[in-house]
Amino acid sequence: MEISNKVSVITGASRGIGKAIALRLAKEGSHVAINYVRNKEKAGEVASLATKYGVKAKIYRADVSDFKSVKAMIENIVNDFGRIDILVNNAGIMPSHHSILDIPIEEWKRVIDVNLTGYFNVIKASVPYMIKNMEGKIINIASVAGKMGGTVGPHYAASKAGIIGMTFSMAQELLRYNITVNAVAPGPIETELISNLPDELKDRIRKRVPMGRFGTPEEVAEAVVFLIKCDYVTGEVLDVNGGYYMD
């Protein structure tokens, strides 16, 4: 696919992995809506950069854990833009609690709902109108956590898996659509998510890392630029971690 005069839709995209995805997409020529849910500022600024490439932005706020607000914003965009061409779904939170004896219920169930169920929600709104067009792109920003457990905790850990199977599921499922499903499982990554790690857990994952090092937001766009562009990949999960699984 050339990405250039297609619509992106990024999730979670006010900062961090998805603030550099945007970015990037717009760079290579695409327009991009962004979602938010609470800073519309930053949101505003991410779509003030991306118009710097000579490309349409806009923001959308939505909690992408609740669908018929997923829904709405869909059907927005779509009125704004007119399509939807790409999809990243990226919108994720970092848990407060990492041990099973200490995380509580209400805890679990927000990380399921938002990493999750809401990548299924982003999904099930986009998805009618990539086959209205016979085409589509769709990137799952997964974690490293999601096939080796991570050091954040189980219910972070149990969301990563589910949407690395998700991904295998849907590859199968909408080929037949001519749009391709693959996810991207950073390691840790140099975010707003990872500063706000106490110090010693922070010093704990940067130790796990072969190259010694967090990788950067931009490394992980070039990674979804890759899997857009490629249109003989589907189903795959694309590592973006240092060399984190030779641990």
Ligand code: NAP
The other form holds:
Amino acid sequence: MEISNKVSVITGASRGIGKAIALRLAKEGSHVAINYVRNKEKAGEVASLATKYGVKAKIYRADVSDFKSVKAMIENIVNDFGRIDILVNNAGIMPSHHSILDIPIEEWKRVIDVNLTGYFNVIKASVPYMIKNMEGKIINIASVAGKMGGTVGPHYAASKAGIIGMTFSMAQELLRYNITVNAVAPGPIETELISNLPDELKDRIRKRVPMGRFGTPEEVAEAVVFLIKCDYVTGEVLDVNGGYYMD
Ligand code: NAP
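The block above covers the form predicted alone; next, return the form predicted together with this ligand.
Okay, now the whole complex, with that chain kicking things off.
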């Protein structure tokens, strides 16, 4: 798909990886709908940076775990932009507890609600508009944790593995409408989500990356652009992880 003049929705685009994806898509000429949940000011900054590329950009508040809010947001986006061509599901949270012995049930539920059900909600609300145009690209930001567990908690890993399963399933179902569904599985990427982890855990994670460094949000955005541009790829999980495959 040519990205220029398309309409992209990016969830969790006020910061980190989502911000880099929104700005990269804007640079490629796409109009961008920027979702956030708390940081209105930061989302606004991303929108004003995006408009420097000569595209339209607007911000939309919605908690992705709440289907009603998501549906209203998607309807507003279609009213404002006329269509949805590209959806990047990115909004996610990192849990505070990492051991099965400590994880409160409420934290388990919240991580699944935001990281997994949140992706489903946004896809469910957006897909009818893509079907109408018989064209669409969906990219789900998963994680290396969804393929090999890791140290950030079984609820986080389960949500990300769920995203990968959902990607395979939806890729099959939506092919008939000319909609591709792919995932990107980043390793540790230098964002607030990582910088808020305890130093000891951060060092442990960094030592496990064969390239010896965290990735950048822009490196994830590069993979997203590839998956949008290459029409013959669907149901794929693209690792962007500095060679981080084994514990
Ligand atoms: P981040 O810097 O913490 O940013 C999270 C973004 O998600 C923010 O824009 C935040 O909005 C938004 N968000 C959080 N909860 C939301 C909700 N309920 N509804 C709507 N938006 C919500 O995170 P990041 O590191 O960029 O991570 C982005 C994605 O990549 C996540 O899915 C994460 O699991 C995945 N990932 C990250 C890494 C990594 O190492 N950083 C590695 C693998 C995968 P506000 O600013 O409004 O709070």
